[in-house]
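The data below hold one chain only, encoded as structure tokens and taken in the form predicted alone.
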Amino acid sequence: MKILVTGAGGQIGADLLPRLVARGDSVTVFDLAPQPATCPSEVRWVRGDVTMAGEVFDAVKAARPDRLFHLAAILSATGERVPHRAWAVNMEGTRNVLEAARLFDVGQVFFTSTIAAFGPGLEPPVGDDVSLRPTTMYGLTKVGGELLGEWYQRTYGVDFRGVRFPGLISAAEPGGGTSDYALFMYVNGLRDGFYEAFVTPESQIPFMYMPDAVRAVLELSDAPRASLGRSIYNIAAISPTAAEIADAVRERIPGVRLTFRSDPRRQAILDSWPSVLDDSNARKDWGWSHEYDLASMSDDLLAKLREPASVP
């Protein structure tokens, strides 16, 4: 199968590309970033900007993908610093991708949304069909992307589907999200022996280990369209507090010092997100089920981080 991935130089792409190559897909990447040394040699890497419609159209026309995985985005913390760039990448970029899919008959567009699409005051567990009132530029552009994709599906028949990711944890370099404190506990704790998290110990949001996240993408992408009752699905795994993550790290890194000093700006973003997600629709429609809990994730992640040259 021919696959085009936008924004694959980020955290998700680092794990998704090897999986696509391993299952025999022909993979092209469209990304403004240069090709990292860790990228599989079988991948064709095209430099380009999703905000430039002509560049997106040229890439899609050349690749003629059966499926397009749209990962390119400016994340929550970075998006608040550069909101106009976040709007351009996350909204204009998504429109360009969807229009290219329409023009060149792409079989499927897979969209990665986020818990940042939700707003404050929602009682947990938060389901798929609640009012979406995000407080960040990242969140509002992801809501816009969800709605735009569904419009392209209704109007032009584009097969549009995707997931709302919780905070993602992996051995790859994080990309400027507000949930990055969780990974930094492991990375900085292992590398430096200490880390001061920018949240309170009681802070709680949903998280997912990257192997589960990539598997969710592939399973939903492969699911028969007729089995899907919606286009965008919540997916969930674990919802530890920051203190519980710190305890898991302390159990596995003797002598590590982990402290907390809440940053008001990032704390406000975090507090606006759900603490627990309801992903029952994903479990019912396409059999979603997570594999990693906090303990098994911690063991596997630290084993990967201890490998030579693996610590970001």
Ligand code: VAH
The other form holds:
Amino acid sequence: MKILVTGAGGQIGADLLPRLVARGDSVTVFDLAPQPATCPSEVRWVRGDVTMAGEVFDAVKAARPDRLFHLAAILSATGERVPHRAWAVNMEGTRNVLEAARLFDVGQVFFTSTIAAFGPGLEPPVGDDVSLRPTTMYGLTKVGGELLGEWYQRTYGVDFRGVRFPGLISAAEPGGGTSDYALFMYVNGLRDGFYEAFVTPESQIPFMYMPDAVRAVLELSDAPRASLGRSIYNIAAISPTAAEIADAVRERIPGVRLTFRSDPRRQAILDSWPSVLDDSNARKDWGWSHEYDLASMSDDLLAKLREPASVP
Ligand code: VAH
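How about the form predicted in complex with the ligand, since we already have the form predicted alone?
Every component of the complex follows; first up is the chain already shown.
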């Protein structure tokens, strides 16, 4: 199958691209960033900007993908720093991608939404169909992307589907998110022997280990459209507090020093998100089920990070 992936130079792409190549897909990437050395050599890497409609159209016209995975985005912390850029990339970028899909008959557009689509005050576990009142530029543009995709589906028949990801934990460098403290406890803890998290120990949001996240993308993408009762699905795995993550790291890295100093800006973003998600629609419609809990994720991730070439 021919797949085009926007923004694949980020944290998700690092794990998604090798999986696509391994299953025999013909993969093209569209990203502003240059091709990283770790990217499989089979991938065709096109450099371009999702905010420039012409560049997106040219890339989609040349690649003629069966499916387009739209990962390009400015995340929550960076989005508050450069809100105009976040609007351009997340809103106009998404519109350009959907418009290209319509013009060049792309079979499916897969959208990566987020728990940041939710705002404060929702009673956990938070389901799919609640009032979406995010307080960040990132969150509001992701809600806009969800709604725009559904509009393209209704109006032009574009097969639009996607997930609301929790914070994602993996060995790859994240790009300006608020959930990054969890990953840094492992990566910096191992590399430097210490890390000061920018949140309180009690902070709690949903998280997911990247192998589960990549599997969710592939499973929802492969699901028959007729089995889907909706386009965008909550998916959940674990909801540890920052203190529980720190304990899991301390148990596995003897002597590591993990401390907490809450940064008001990022803490406010974090506190506006749900602590626990209800993902029963995903479980019912396409059989979603997470595999990794906090312990098995910690074991697997640290084993990967301990392989000599992995620590960034
Ligand atoms: C962020 N990692 O922190 C992203 C995510 C759960 C939020 O979408 O901005």
